[in-house]
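The form predicted on its own is given below as one chain in structure tokens.
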Amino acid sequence: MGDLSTTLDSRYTANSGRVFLSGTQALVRLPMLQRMRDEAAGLNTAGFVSGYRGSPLGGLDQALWKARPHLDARRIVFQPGVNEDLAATAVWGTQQLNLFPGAKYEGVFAMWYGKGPGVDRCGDVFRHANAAGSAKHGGVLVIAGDDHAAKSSTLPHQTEHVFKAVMMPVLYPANVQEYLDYGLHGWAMSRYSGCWVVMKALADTVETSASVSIDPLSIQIRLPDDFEMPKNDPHALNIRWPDPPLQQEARLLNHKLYAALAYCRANQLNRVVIDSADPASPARLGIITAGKAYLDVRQALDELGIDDELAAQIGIRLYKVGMVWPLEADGVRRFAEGLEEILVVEEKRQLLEYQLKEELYNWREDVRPRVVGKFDEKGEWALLPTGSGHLTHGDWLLPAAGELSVAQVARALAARIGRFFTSSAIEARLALLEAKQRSLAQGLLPATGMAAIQRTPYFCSGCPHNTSTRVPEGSRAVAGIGCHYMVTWMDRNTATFTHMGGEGVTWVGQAPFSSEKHIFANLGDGTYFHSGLLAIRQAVAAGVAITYKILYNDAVAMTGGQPVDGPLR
């Protein structure tokens, strides 16, 4: 008979073994191994999580306050923020403790986390924090929800290049189990290289659910033997003070993103997981990929009939990426030798494809391998004449807009394996993905061939949005960010919006030249409180006639219903 001592609990108290578990999930449990961890080492250590609801991480605060006694029991502070910004600042603050006298413990690790918009509106925070950096014995993880195919924004949203920009090292995971793992090395690479590190959360794998080994001690940490410390400086590349801004500078370009490479590299969080193993018949083709673009890459191959084993008889290298940037150099040198060609599986715009062709940029023409990924061999930048004389850039292999389907990356992976191997199942199969393909286009049920369903989302019955989204008739007003923003689907004279905490401050830049005299703006209570107190302010001082119409439901309904933060009590 199985163990009947199990419980819905035992994803957070059992201290081995494996758990069921939602990406949600695993990011309350995470916190909790990297104390057990620490705890095991001797480290008197303790953790914080804070930051901002948002799909798809709109459920992780509810996760967290209903994991409290457990969070409470390894000493894990859950606060949320009222903004994102504030939040990352409070993470800030718990690795400048041990600067100060009073520190109850050796270090804290910290957590933040936010969906897209929320980065955004971090840049300065992030740059500062990142610059001065994380502590011995504490490191800052940060999970960034991305929504690629904007099904909950009102903007699809890819961050890594915003974590390029402030210089924060960018993990992807593809799966549950990888939330765990690369969070724990996550926090293991902050502590050693001082650098606040980005964790990747879609959709696609933190709302999804699987088994997982949650052994705190089965991550096994490699410190690099090929990285040598600044010399001389007790606080290696942590967190110091003081620490002048060109200093700050210095240490971050000159050592903490190698040391970080360097992590990326003893602890192999880049991978060949396919490869030709008969030296008399090597790989011709690579595969670079990562996160949910890596699983679409094993189902389209899947779907083309090409397992793991066909996969490297017939000369396919598949490299998967764990550190998306800075792209790791040594690995991906060693992957792309002998290949003919590279394939670079990535959705949206191109960061490891940039990375990969900068880094192989200098090898001899006849042995560096060609590479094409959001483009074919044509190029992106190649203008060819299209017969009307206008000149246009090259063809869309894997395009950047929206999201990649299975369909998309099998026939890129087709076209290319059809190079050198094709057989009639391939054809086949193919063939009938892109039936199914077309199917969806039109709107067609693949199964059925009879039209899909469309409903607009509505308000909910009851909710006062209902009637308090209506204006007086010959008015007019303009959306924000919340449920309302769906008025904007409806007749009640609402047209365009504005980024969160803008709400109404549109009218400030068009009221001077315009023979309208007035405009309502509509306001949610939590925006109110998260930022928008700052547009009526604005507003105000501009001296613009407008009437805000803050819409109180006491909660944050857009995802979930959680509780306003910051209101006086």
Ligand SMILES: Cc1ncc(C[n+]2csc(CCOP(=O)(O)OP(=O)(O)O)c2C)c(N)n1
Second form
Amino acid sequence: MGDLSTTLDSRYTANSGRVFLSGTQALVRLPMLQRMRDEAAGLNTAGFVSGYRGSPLGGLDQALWKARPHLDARRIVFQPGVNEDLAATAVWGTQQLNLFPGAKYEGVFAMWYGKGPGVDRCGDVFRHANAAGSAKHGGVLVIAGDDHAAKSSTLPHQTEHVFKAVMMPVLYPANVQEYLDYGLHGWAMSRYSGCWVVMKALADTVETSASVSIDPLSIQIRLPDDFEMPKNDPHALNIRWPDPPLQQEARLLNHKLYAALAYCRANQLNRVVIDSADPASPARLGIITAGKAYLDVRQALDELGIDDELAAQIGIRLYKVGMVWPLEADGVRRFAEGLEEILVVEEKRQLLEYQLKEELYNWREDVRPRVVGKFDEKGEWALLPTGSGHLTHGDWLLPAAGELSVAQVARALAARIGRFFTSSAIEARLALLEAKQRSLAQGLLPATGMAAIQRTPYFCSGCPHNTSTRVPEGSRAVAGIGCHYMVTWMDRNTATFTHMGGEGVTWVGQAPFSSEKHIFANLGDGTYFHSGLLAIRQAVAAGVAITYKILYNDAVAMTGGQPVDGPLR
Ligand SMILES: Cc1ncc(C[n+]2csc(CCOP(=O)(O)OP(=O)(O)O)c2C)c(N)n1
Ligand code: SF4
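Switch from the form predicted on its own to the form predicted together with the named molecule and give that structure.
After this comes the whole thing, all chains and molecules, with the earlier chain placed first.
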């Protein structure tokens, strides 16, 4: 008989073995594991979590609230932000604790969370706080929720490019176990390198569940022995005061990012997963990938009937990247050696591909593998005739727009493998996949060939948005972010919207040039508290004729019905 002492709370109380966790629950468990590790290491630390809700991290705050007794027991404070950048500012404060007298702990490890648009609005604070750095016994882990397919967002987002701009290293887990493992590495890397470290949480992985190993000490952290800390001081890269701006920049560019790379190297966060074991027939085709795209590659190989053994035999070397920016070069060099070609499989815009090409650029031409990924071997910059006398870019292989399907990845893999290995079994499986893909594209269910039903969402009956989003005859409204955005699909003369917190301000740029006298703007009560109040102040400051409707439904509905974060008056 199984262990009858297991309860739902075991996911947060078990100290060893395996528990069943969703990705969101793993993010709740993560700071508890960090505290347990610190305790075992004799460190007197505490934890702090702040951020703002939004899919795919819409339910994280509710999960943290539910786990409150377990967080309290591990000295972890959860203080949601009024918005994302104020949350990040509070996290910045945790790293300053030990600069002042009165600190009750040796350090505070902190976690920020938010969705892509929240990351976008944090550019200023991330840039400043990352340059200032983390505390030696603190560390900052930034959980960035990404929605590549815009399933629950007004635009798709891929935040790695934002973090590259503010110079924060990015880890990209592929499954629930890696949320725990990379999270612990993230804090350790942050303490070591002084950087704020990002962990990308993609909808496709953070919204899954799995049985995971929960032992806080199962991750062995190795501090690099090949990295020279300035002045031989192990804490030379951590936060300090005073700290002039050019010294911060020099510390970050000359040392901190290289310390993060050394940490990645020492802990083998990037690794070869499949390779030829036969020196007489070494690998020819390399595949480099990360996160969800890694899962797509595994699935595509499986669908093509290529297991690990066959893959190694036919000359495939598979490289799984855990830290996608910056890309550690020594591992890349060892991965690329002897290959004829490398296929980069990554979803959305090139991140790995551009770094890989840059790192291989100075190789001798006769040993440098060809790199394909977003585009085939003609490359992105080939100007190809369109047939109508115009020119276009090279041919897409794995397009950047939208998300990749397993069939697309399988097609690209089969094409590249087909250059040196053909098998009728692979071709037959590919044909099957293509047929499945075609019927899905036509809106047909592959199993039955019947049309899949599509239904436009509408307000729930009884919802105040049903009446509050109506406009008087002859007038128009602009929409805002929230559940009430659905009004744009209804016959209610409501068109265009802004990002969260800009509601109605587009009118400030139109009113001086328009014969229209007045518009309405919808603003949810949750958004009003988050940032929308400033939009109203902008409209007042500009003196434009606009009527704001603050849509009071007493909830931040779109993300799960959380209470508005404070009083509205
Ligand atoms: C900067 C930013 N953070 C978070 C989100 C995620 N988000 C989308 S709608 C929404 C809640 C809006 O609540 P409210 O304004 O009360 O409107 P309601 O959903 O209740 O209609 C949130 C947090 C976002 N779109 N942008
Ligand atoms: S705000 Fe709530 S009640 Fe209204 S449509 Fe959205 S989910 Fe339904």
